[in-house]
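To begin, one chain is listed below as structure tokens, in the form predicted on its own.
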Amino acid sequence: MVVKVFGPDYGNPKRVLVCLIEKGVEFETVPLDILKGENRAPEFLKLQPFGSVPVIQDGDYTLFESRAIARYYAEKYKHQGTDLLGKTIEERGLVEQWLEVEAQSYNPPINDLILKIVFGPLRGLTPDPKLIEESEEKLGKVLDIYEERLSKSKYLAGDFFSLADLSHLPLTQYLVGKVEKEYLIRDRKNASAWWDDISSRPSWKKVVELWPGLY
């Protein structure tokens, strides 16, 4: 049974797409136009009661929340494709630690920038420069910690590419693109080298090529 991924043109679903490609799992995508409110349709709300994307259907199994989905497939196909969880329990612990950092510390300020600069104008909203500056400062402080970490290891969880790195791809692509805040990465030597590395992976290049969305 081919996995169905809903909402491929948005950021968070791309976290799932790149994971599936890294694991060599066959899938198909189901477009969803959030700006037109298709995520509030009754049929979709049966799959995702909060009305957000992504959602996957894998046979009779349905799952939502991009990081949960990525963890699920990384575990289900641990011995297929790229090992995204680490080879020891200690490596797995570090992967989970940095996944939490991404979700709790990195994601909030970068998501604020994307919403204000990219999606706000699509809804007729004018970005507030002060709020943008505040989000930039918050993200900069997080990236300072990344810079220190990446001075000690090639990737966040160690010297192996993992879900912790993969999870940063979708929103950082906005940051260096439509958000026009690439300096936040480039001003930090180690973070810049890390971004060049992970964003040049064939899996991510394929995602950006086939589902560019608003990049």
Given for the second form:
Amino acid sequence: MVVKVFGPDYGNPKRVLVCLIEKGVEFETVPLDILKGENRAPEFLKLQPFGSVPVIQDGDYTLFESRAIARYYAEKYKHQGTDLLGKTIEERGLVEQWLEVEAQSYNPPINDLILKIVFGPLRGLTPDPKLIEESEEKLGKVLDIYEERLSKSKYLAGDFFSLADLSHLPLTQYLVGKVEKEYLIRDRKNASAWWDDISSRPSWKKVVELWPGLY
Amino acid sequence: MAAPVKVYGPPLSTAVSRVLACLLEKDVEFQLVPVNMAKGEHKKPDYLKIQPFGQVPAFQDESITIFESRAICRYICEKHADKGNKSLYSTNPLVKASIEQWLEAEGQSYNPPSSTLVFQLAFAPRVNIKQDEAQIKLNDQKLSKVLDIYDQRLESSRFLAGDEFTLADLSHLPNTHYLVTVGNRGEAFSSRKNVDRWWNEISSRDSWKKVVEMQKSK
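Would you mind generating the form predicted together with its partner chain now that we have the form predicted on its own?
Following is the full complex, with the preceding chain placed first.
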């Protein structure tokens, strides 16, 4: 039985897809149209009560929250594919630290830019330039800290690619795509090199090719 | 025997108190290192060396310095797996996955509206910042939707991740405590049967009572 990942056309499910590919785990995808409100259908809410994507189904087992799903499969298949969690408890601690930074500091402003610039217009909404500027500033401050970190360390948690770096792929791809703010990355030398490195991994290239979504 | 671990920041901080509750559940000895936020100590170079975002908490033991309260909690539970409350962060893969699911739900769905409300209702008045009524209304609505989902979940589950109190529940203690006390949002919790039961149970744990005492004395 192969694990099913719901909503591959959107950003957060891709966090799961790229993780599964890095771990060499087979999967299927189940499309969902959020604009049509398919995420609010009662059968879907039984799987994911918040009505968000992704959710996975592995036989009878379901799990939601992309970072929880990624951690689960990264641990379950620790001894196959890329080691995404570090080799020691301390390395794991740093992976968790930067994964939380992504979730708590990087994600909010970049997600706001994506919702306002990419998805809002699809619902007939025009973004408020002042609010866009605010989110861009917040994201810039976070990237300044990344720039400093990446001057001392090839990847966020250390000299190894980890779940922390991987977690940045899905939404940053929008930034260099339809959000049209690639300069936020390119203006920062170390962040730029890091982005080139992680986004050119075969796993990520495959995800972008097969599920281009609204990139 | 290892020296006590260090936690930087005031117990009044929700994120600091998250870590303190975890350390108390795990019976791990700690030392609280004050950071004078009123004087901007958290934005000064010495502190930024250990926490580059200028936030509290930061954590240090004999082998590492880490920040981000939820990451610190996970690290403490892994490093001291054999101490204190062992079911806080189960090593059983399926149980752990459920804990992670609800810990992420806390971080992504519960924390944004609840921390905004905590700031607006509990902290803004203290530092003479004018409350934003529109933000309060919007986040009350968001919180309400999340609590409806929690009430449904807790109908068939004693705690969020399952039968045991875990990191997922613990992570909700700091913001909720302020909401139901100084934030005057008790009714949002007491009006939902299962949320009410759950909140009463988790907030009466010895570890949380100790944290609340620490918050009063600083």
